[in-house]
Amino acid sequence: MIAAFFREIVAALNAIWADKGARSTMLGATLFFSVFFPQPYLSEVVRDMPVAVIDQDGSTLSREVIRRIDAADAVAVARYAADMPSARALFLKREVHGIVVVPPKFEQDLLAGRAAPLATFSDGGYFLLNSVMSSALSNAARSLGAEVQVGRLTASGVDMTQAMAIVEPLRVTAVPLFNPTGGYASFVLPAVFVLILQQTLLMGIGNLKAGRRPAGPLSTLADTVVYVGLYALWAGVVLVLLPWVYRLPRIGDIAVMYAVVVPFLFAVTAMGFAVARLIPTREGVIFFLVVLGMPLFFLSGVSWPTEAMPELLHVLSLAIPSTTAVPALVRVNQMGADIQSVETTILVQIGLCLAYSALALLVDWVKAKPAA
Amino acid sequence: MARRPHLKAGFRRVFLAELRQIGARPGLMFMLAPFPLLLFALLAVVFQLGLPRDLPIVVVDQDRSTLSRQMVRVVDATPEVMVAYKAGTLADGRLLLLSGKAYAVVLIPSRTERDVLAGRRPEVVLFYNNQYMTPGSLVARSVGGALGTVAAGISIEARVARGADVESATQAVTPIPVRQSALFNPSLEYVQFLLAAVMPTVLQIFIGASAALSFSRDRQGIAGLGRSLRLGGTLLRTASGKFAPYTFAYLLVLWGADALLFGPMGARFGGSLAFHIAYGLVFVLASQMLGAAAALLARDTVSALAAVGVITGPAFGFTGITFPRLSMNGFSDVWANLLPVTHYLELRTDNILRGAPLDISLPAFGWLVVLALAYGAATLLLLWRHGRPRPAAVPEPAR
């Protein structure tokens, strides 16, 4: 019995190696995507985004506020424009991604204690550039404004501490927990890597099993052990080794990670068997999975919050292992969550594994009936 | 009964043959229009809110004063955020973050109100989950803004107490107000931003894959590409006849999705419709040529599909819609230029969102045309190489 099982294990390994499609998805594609996919994000943050300035005041304080905007890491004052139409033209040509207008009498108003507004135009078509612009501007305006105010108050005889207390009676500090630099790679890649595991494993199973007759229970068990074992190794590569290579933050406990990874891989394998029975051709399975990659990423809630999706859609999306596994693994690996924080996910994965196994058996049974 | 004569070799004959092939494969028919439209519907439902609302956060109020209760009220009143939990300690709040139930913890330390009154400038801290960057930064922005208004209120009161009138006190609180307006997409709607960009990216996968399937199947068939060439007569007629059914189908999907976006979903269309139609057409053609060229290079149908998947699957990251192209490395920049969807999305942004004059869009349109021509030339070349009649029955030399 044991010997027969080992023969099946060897047969399963050989099958992966012998099938070109399975070999290239389960061995090649996993690694390839993990290297290829991160490329656009590797610089993590936007630096020196070019902005245009229209300085209609030309005063000491207007130059000071422009200097402070330029001093922000994320933006750089690239062009001085004479008027709005010429600045707008630069914007349309994508030579700048923001416009700052310092109105006339800026210094005069500021020193007289009147509001001296800055007008800024940012790019609403690109959200990251838009938020880069808004934080650079509000930091520069707030720091200069506070200094001018404190200066005015102290000049009128208020002592420094009291002046500070009037200008800023309550300090509000925002502290980013996890991903402190706000890196885009640190945000996207940990989630994408989990999805790459799921999609390539499904494709590999599709390559091996779609359109073939289902094998016996012993052989299916051996296949499962081989797939889960192989992908447990891949999980180590893409969730531990690659984050280290790319210098992404990873603070989680590896044991807790595997407590999620193993049930997740069992659920994906069971789903792979079910999908391979439902979609009869290999081309069909591969195509289906390639197309679904991006929608599945959005369903996981890492990029677009699940709270903003309709409840029904969220419940339906629980049928895909990645929907709960992606955020759970991100919480474990990047946020250091312990096992209690992800136990629901583990239970969901076990449930999915059972449900997809039952589905696969049901399809076999339905297909076998007419022959009987 | 006399048999109807065969159609003359040419575009029509290849076109009809391709239609028959599609008709014989329900899977392929599903892929042509219903499946992409279903995915569009799915994505539309995902982003239906446009902007997230009522994101759950935790408050740790250790002060329990009038001021701290006011802060909680003001924070809760912002539309983006909802105070869903009140925790006694920061550790409890952190656990709620770790289990994914909340996006931020607001810590109001004890004696905050007393310290404010004594002018000791106490600190209220907002810990937000920046690992989930979209909701995290949204929460940070709106909670920060709400607490800022509370602080501004106190500052105004202090100035009024010192004898200033309310108006000048109010102006003094924000000496340099920043009036930020987004030049385009002013409402900062995610529907315009993500849905309008994700759909063409997904469609590029469909278009490339269907072209790859069509050419690859002919090539793997017994008669091979030679038969398709005989049906078409010339290379150009064969290729265009094979492409045409898919071009029509995907243009319908592309424009159908746009019709939904700009009709019932209420997105604003600010540009030239004729130009929109023109670059849509070139985009579909370029993506088809890309798929066909990949299919003719690959050895079999599965590898052809895999190649298309590798090229078009990760395309979204390279388009620069989420992470901007100006911050990408050299490789990504070059690769992005080779993908039709990059230029298509840039043209869409220019035309629909920005209403830019045509000369601004010429470089991107040029790129799209050049890609279509280059991938088209590659397709024709490979079609000629694989489809020309070979001297029959010459045994392969033994290896």
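Positions refer to the first chain, counted from 1. What you see is a predicted model; the values in this text were computed from it and never measured. Note that the rigid core is defined as the largest set of C-alphas that superpose within 1.5 Å between two forms. Compared with the form predicted alone:
In this overlay on the rigid core, L233 has a C-alpha that sits less than 2 Å away from its partner position between the two forms. Residue displacement note: A115 has its CA displaced by under 2 Å between the two forms (rigid core superposed).
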Second form
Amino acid sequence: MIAAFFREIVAALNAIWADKGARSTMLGATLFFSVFFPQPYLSEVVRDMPVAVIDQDGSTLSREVIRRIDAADAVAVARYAADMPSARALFLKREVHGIVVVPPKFEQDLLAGRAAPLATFSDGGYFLLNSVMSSALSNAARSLGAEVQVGRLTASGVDMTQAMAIVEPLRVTAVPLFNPTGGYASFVLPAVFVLILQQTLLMGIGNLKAGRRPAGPLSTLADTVVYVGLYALWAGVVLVLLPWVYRLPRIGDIAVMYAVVVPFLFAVTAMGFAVARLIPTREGVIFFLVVLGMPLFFLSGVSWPTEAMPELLHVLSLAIPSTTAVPALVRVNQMGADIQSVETTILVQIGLCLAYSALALLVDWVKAKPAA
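Got the form predicted together with its partner chain; could you also share the form predicted alone?
Since only the chain itself is given, any partners or molecules it might have are not part of what comes next.
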């Protein structure tokens, strides 16, 4: 029995290597996507986004606020425009991604204690750039306004310490937990890595099993052990080694991570067998999984909180292993969660494994049942 099982293990490994589609997906694609997908995001945050400035005041303070905007890491004053039409033309040509307008009498109003508004225009359809633009302008305007107000108070005889307390009675110190740089890569890549594992494993199983007659129980068990074992190794590369290489924050216990990863991989493998039974062709399986890929990212709750999703959609998404595995693995790896914090996810993955295994057996039984 043991010798026969060992032979089935060797046969499963040979099948992966012999099948070009499975080999390129389960070996090549996993490595390729895991290594090259992060490259565009490794700078973590937006830097030196070009903006255009319309200085209608031409005063010392208007130049000072422009200097402070330019000093921000996120933006850079790239062009000066004479009026809004010329600035708008630069914006539509994508030579700049934002416009700042300093109005006439800016310095006069600011020194007189009157409101001195600044106008900013940015691409609201590009959420990240819009946020960066708003933040840079707000910080520059707030710091300059505070200095002017402190100077006015000290000139009237108020002590410097008291003047600073009047201008800023409450000081807020923001500490971004689990993402010290506030970077985009640290936010999105841990979730994407889990989805890469899931999608390439499903595609590999689809290449190997779609349209083929189901093997015996011993062969199926050997296939499962090989797939889970192979992807357990990939999980170490993708979830431990690559975050270290890319300097992404990771503070979790590896043992706790694998306590989630192993049931997750069993659930994905069982889902792969079920999909391969339901869709009779390789092409059909690949098409189904490619179409499913992007929705799974959104349903995982990374880009948009699950609490804000329609309840029915969220319930249906629980049938996909990554929906619960992604947030659990993020909590473990990036937030240091313990086993008690993810035990519900582990139980869900075990349940999905059993459910998809039963579905695959049911499909096999229906197909094997002789027609009446």
